[in-house]
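Here you get one chain, nothing else, as structure tokens; it is the form predicted alone.
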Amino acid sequence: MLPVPADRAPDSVNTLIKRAQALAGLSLGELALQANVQVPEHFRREKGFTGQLLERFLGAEAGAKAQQDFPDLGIELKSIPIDPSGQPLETTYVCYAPLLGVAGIDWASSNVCNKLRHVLWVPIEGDRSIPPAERRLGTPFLWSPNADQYAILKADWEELMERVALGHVDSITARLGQALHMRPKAADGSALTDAIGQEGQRIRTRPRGFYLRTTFTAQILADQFG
């Protein structure tokens, strides 16, 4: 019997894990049928479909809010498309980057730290030769950064946010950051938001998001699955 979308948030980590494990091996098409939704023919314009579908079956509550997907459990949900050898196929979006009012933010109180403190990873087949509806979910697992990973993420975040605070947001490129990088996050180049300029004035620039590099998530997968 196939699982059905959850009617409430999980009341424990154990409940969440059981729900996630029940999805392993199933295709997006099978889950979409249970949820009465249509799987897109491609994900170029609907990259969030997989995550939204998982949220329905797992009972996630946060949506687009600046908190974990399961705030009562302190757990964030992240799907990760992988190739046949188990390597991640794309960077992992974490959250939007604040570009104003950043003076009082430190790493420990940042949304990035909050999101990555405890993550439920759900691998999914991402090979483009597989139609989206036929792509199957892998074995889910819980992860928290170890001491080395935590230090790397913290250093990357601090370097990037220092540039934002000093008004150099437009000098930030995707090459900065060992594990965490920042790049534009918008539907198209016409979307603009306020940021701090070099003279402390407000400027208009493209919204930015934080992303985990594939080299970082590949190591997470290797540590879990060998």
The other form holds:
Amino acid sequence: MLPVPADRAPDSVNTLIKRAQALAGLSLGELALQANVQVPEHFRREKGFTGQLLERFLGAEAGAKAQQDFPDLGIELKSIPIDPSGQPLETTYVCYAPLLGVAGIDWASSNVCNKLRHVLWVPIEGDRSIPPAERRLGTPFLWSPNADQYAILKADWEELMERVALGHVDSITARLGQALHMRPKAADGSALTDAIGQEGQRIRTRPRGFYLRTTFTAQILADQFG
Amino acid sequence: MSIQILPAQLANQIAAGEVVERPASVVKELVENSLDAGADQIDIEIEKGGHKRILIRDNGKGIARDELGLALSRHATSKIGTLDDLECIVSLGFRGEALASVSSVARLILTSRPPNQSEAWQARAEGRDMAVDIQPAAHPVGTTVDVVDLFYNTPARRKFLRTEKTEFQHIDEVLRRIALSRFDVAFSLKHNGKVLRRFPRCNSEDTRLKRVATIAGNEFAQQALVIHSDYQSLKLDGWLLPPQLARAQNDGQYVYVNGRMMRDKLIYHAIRQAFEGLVDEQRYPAFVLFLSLDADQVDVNVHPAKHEVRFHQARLVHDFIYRALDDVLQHNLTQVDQSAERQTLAPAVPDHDYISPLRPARSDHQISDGGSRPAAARSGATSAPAAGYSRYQQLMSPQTSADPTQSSHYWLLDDGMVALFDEGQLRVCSAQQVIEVASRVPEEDKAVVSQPLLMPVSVSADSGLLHIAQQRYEPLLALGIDIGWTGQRIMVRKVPAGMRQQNWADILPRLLSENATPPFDQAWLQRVLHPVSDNIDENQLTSALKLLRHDPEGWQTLLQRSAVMPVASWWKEQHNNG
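Would you generate the structure of this protein in the form predicted in complex with its partner chain, following the form predicted alone above?
Below is the whole assembly, all chains and molecules, this chain first.
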């Protein structure tokens, strides 16, 4: 009765949902045992473990990080750590924020929009007091932004990307953006990448990523499990 | 000092501080007025770098005699009339300040004759109230503004004036910039009686290039790359020098937005970005660029001298300029002949390969770019559970005593019994019976809709419990409860709609109790959810009774199970014995 890792990509949304729902309530330890992999002692170093494990059971196409997890279905997989009361514990990483080559890219063709069109959310117990192997998966669900959420994401993205394009990337703080914000991505603050400066010149700055605020993801969970 | 209204002259002098910085600013304001008046011949005469005299003569549409006085007052203009006009400025000026400002800091004579007037009139404003004096004069059709002794009454400002030569160079630069923006207008510039510039009207590509050569240099005119680019309603036209010919000075940079000369940060940012890496740090690219866009897409009311504008879609404009220039520069780099044809930019796509076209998925998961469809799609996806939930809420809503016909039907007695009143009879039954009968009311009244728990609830299981779970999986599913198991645990994943707040960790073991016997139906579920030993919840009882009242069959069943209290005989008995 325990699910087994998928040997190929899901051929339909239904298949994906079925696979995902079969994981609800199971612990990472149980899944790891099924997949014959080792659960790390703690997640500080292996942050991507949960995602990778999920990808194996759901049949996501591994590798290309910038691609959607289920490109044929146009669905992105996002695990979301929650506390005992069901609230998100941390912001949700969406994708890498391009700082160069952004001229003329609009929201509809952006990778943020592309990734957030359809998301398969997988809640997971994230309380630090629970050892990784004992953390259980919540009930996965498929989500698309409603009209309001879509408008908020779009407005946030446009405001952030305007600053990037006009050379004000250094003025972007994590406070900017109602649902979507941008902040340095690298764990190590010394990594640098090219960006556009205030005068249009090249500058070096820390790489950034797009993240969803917890207030936004909490609302998504509340809408689903209210 | 007490508060008082400033005299007109002083108010104008203050405004002049923003607009009239030096003789060249006077020339700019007045020439723009001439252009707005539709002139195609504008002659400028300067004496002593503009310190002594600035005279602008045009052949525009002139100012009627009656309006001459107004023309010299502040906040008087023919260029806009309403706030809506301000949203969509097509003239160069609009503030209605230039003439009044200049005439407050210089001796200004305005002479004009519109075509429909046989004679010209001359106006001058004087004194602290700027009273206007009007005299007849001789003048061809058009307008002449004669500005003498600039800053004669504002010595502080006069101190900032540079030498005649420097001020004249500023004037010359202003004229060059304006001349580049209007090839259809002839200009001439005299200094101290000598003609120094003459720009004839240009009506061909050749003559236009000639004017460019006069203003930006022969090298520029010969070597410049041509740019004609558009994207949506944006257009960028002009010339730019190949990056390898960049200059040591930044004097070859001309930018116009809808014909207005501009030093706008956003535009220069885009240009700099396009030349990034192609031009040496110490050198400056040279360009003459004309950006045109819909007038309502740009706000020119930002800066009194209008050197800066605000674009409604700043990033769109910025990126368009960058991409248009980048396009030309890249073509130049690869030595491909630049065609003079207009280039229409293709919409940009991210240069990563991760955008895969969305396959038309099931319609309830489809969303549109416009953002209008998601709402519909979403409501479609959730309507079934929502409906189930509302039905359930209806079912479970406590009966309010405000409804007399309902509330007078029963009383919950202390010992778990219920007294009912039906057609003149008092009946009793146990509360548990009410619940049970209500639970047998046909299914359609309580459609089973399952909802997932955010975090499934589980109990640890031995093989015996696992066996029970496997046996009860189907009947529980029919009741809206989805259970699952692993080797060691049994869990609840989905529960009937509206019941997510129940304590499923307590309920699950009861659902799997080995003492339970089939049928595993609603009645059984109700017993599990509300064990007999528990105090009957009054709300639950109310709901059950309400449900039964609307189900004649159920109500009859309940009546059959209840006992009629023989109130009359009991009374008689009491009475007789008493």
